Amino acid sequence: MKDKNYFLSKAQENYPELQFTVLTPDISEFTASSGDSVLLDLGEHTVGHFSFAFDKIDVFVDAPVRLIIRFGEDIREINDDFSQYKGILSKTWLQEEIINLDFSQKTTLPRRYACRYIKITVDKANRPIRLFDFSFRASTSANVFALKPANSADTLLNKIDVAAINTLKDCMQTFFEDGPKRDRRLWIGDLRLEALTNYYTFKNLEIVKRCLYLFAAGECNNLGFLPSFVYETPYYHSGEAHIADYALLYVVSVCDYYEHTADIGVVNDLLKICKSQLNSFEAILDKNLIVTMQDGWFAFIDWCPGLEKLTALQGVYLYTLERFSELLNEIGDEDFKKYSSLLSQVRSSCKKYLYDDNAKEFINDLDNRQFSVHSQIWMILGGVINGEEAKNLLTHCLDNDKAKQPVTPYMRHYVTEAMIKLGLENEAVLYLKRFWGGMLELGADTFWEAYIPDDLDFSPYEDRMINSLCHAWSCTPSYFIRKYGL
């Protein structure tokens, strides 16, 4: 029986190498005096640790020298006014530092930051100081190196392309974060898409299995499900969220890893823990075959405010199902027609009393009638239709102001699978241009956690100063670019 130990201990065998590079910023040194400040750009968004020296100028400094130091991932969050900050979550987050210097020195900051932009500021200096010597460490698992372009026919589609290379580079650390500025976790929906990504790019296949195998090792809540993220410093800590469709999109994860790689040994390391999941999300299903409402656990779907989920959770568990009962029937496991029969139950329960045959969309009592761009994409995905009638409530619902839209890039992602799906590629290219693009227009190098082009001030958390503007599942144009050649 494998145990927790053993998850950690394969999790440790595949530990990436990080790679490191010193940048320097456009300016080399700076003379300056109580209240002035300076303006390091390091011409990219990366991932480090920042060094400098100080010294004085040509009288002895009899004083600690204080300095402000805040890091940017764009010049708006290096001018925001961080005293008014009002988001749910810590403040801590937000990138600025007040230290004190007592001599002449090298300093390096001891924490990572995430950033382009380092202001610094001379908060307190008795006598005039020299500022210089500025590096930045930048740190990544990602072997840049080794990448080819993409070499796409469409200049905006290869500035696309560059920019989600950067996000999913910057949050490949020793493990595939979320976002390096918040949180630096490892989420199950994040590493799905990062891993989808890898597969085209870098080809990092052990992060992969690293990732796979620590959330292996993750304690389940009393409904069978895996936490949705762990950590792993100071030491290794299984997450509190259980979120349902996270559970499910980890059987995908897992699926997709033997579809690049034919990997056998990991997946019968893991096929108990996917059948478990499965059959956990089986227990909550009705008589009717449709998901139930639970205590104590959510649904993620995307952080669209007000957002109704069982439709959208219920074609993520037809996605599991169809991708979980390929890689079973292609591995020999006799499971196989169980999943594949319940596949083709739910599917038929879904198209009876998830669809409204008048409206031609799934609307429903369960999602006290809401028509959301969500619900609609899932149950594509999920195969409940296809074809022509598939295409039609596609466009339908994301040309309709009265539908509820995405606001991330997560869920735009399986809104762009769809349409590929659908043979819809041309439509592909243009929603790609249009939200990832829509970023590069406003200045982006790395792309947003949140997006939404006619409110950039929103946040999930209510302030816009903690939002992550390099977050993993906003990489995914470039799997779109290179598998399919767009």
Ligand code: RAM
Contents of the next structure:
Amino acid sequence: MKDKNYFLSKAQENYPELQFTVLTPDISEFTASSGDSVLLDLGEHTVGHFSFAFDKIDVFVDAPVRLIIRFGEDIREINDDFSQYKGILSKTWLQEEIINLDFSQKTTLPRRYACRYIKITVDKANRPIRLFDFSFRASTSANVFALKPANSADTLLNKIDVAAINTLKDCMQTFFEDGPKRDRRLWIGDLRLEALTNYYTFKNLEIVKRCLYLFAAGECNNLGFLPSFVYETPYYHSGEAHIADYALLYVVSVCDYYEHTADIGVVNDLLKICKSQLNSFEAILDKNLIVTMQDGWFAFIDWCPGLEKLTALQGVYLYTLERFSELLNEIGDEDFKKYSSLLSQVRSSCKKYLYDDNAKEFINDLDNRQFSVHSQIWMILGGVINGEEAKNLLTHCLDNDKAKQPVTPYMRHYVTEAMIKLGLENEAVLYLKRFWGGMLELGADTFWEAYIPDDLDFSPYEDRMINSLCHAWSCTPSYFIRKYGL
Ligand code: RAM
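Right, and the form predicted in complex with alpha-L-rhamnopyranose (RAM) of this protein, after the form predicted on its own?
Zooming out: every chain and molecule, the one shown earlier first.
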């Protein structure tokens, strides 16, 4: 029977092997008294465990040594004042330890960190000490050594590719993590984009399979939607959120997997769950085939503050219906007809109920007449408008100060995808350069969870300090660059 245990055993069968590399920082030893500090640079963003040793210089250290060790994904994080943190997520994600060591010894910190920089401050040492033997044991399940460079003719795109690959590599652990600093969970929206990029880079199919099965084992909510995230440790359990767009994108992830592997066994295992995600969504459509928004955290789309999400969500539904119908057609499943006829009916009703013929924009009362890039892009990806009409709308919304703009590389991925769908490849390149290239200009080694060029303090969680600077959903430039040979 294909139950939770079956799916978990399949996930276990595809447990990836972690590869370890030992990195040594730029400084090999440091002598210090109370109040002194040293900044170590590992030379690249990485994920793993930190070790070091300390010893007396000449006089026996007669009391414990207290060290404050801070890990920074970038240099700004090293200098932040954590005592001022006012965000809505737990401050325990901020990467800092205070440790007391009784004797001269080699120490490996038990927690895993995501960092490029490590700052050690000697809070108290009764006598001067020597800190040495610094090493960082980095882990990833990505086979970095087998990967060839993108070799784009464009230097900036090559640089963007390197940072995107680094981002994916650091998020690829025993599953696709959303961010190795914070959350460290498997989220559907992140999984989809990591898997896409992985197909064109590390090609680790086991980890994709594993993640698909980990969700299949999850507990659906009362609407029938899969959990949007799952925890793997200390024991498997489902996350508390059940976001509708993520439930749909799970189906798309299965379609992507089949497209890249033709692995019918996995599709057969997951088909029932995929159908139930679409059927659950269909069950909350109104008589005009438009979704009725539900209470709680029902849709994600982007972290853009104040975003109205109905139209965009409806676009995600269409996008999923299209991909799923194609899959069913290909594997000869008779439900193909049902989903493809639904697809054309829902498309027509979106044009009728969500589009304003005078404004020639997707603005409507259901979204309080809000004009957003998100609505326009998802309606384009959903195939409600095409060709010149779609191109004009896309350009118009991106250039428009009054339109709500994306704030995450996640939503910008879908903007880029829409550009490519419409044949606007040059625009897609400029867009990648502007947003991902913009992060590089600010010194990024890996790409960030959120980025607004003129508001670098923006955070979805009310404090920039908690933002993740190596975030899975930001790795897709490598997908675009390599898939389309940009
Ligand atoms: C955050 C995480 C994750 C994302 C969800 C919606 O908590 O950053 O990446 O998928 O939000």
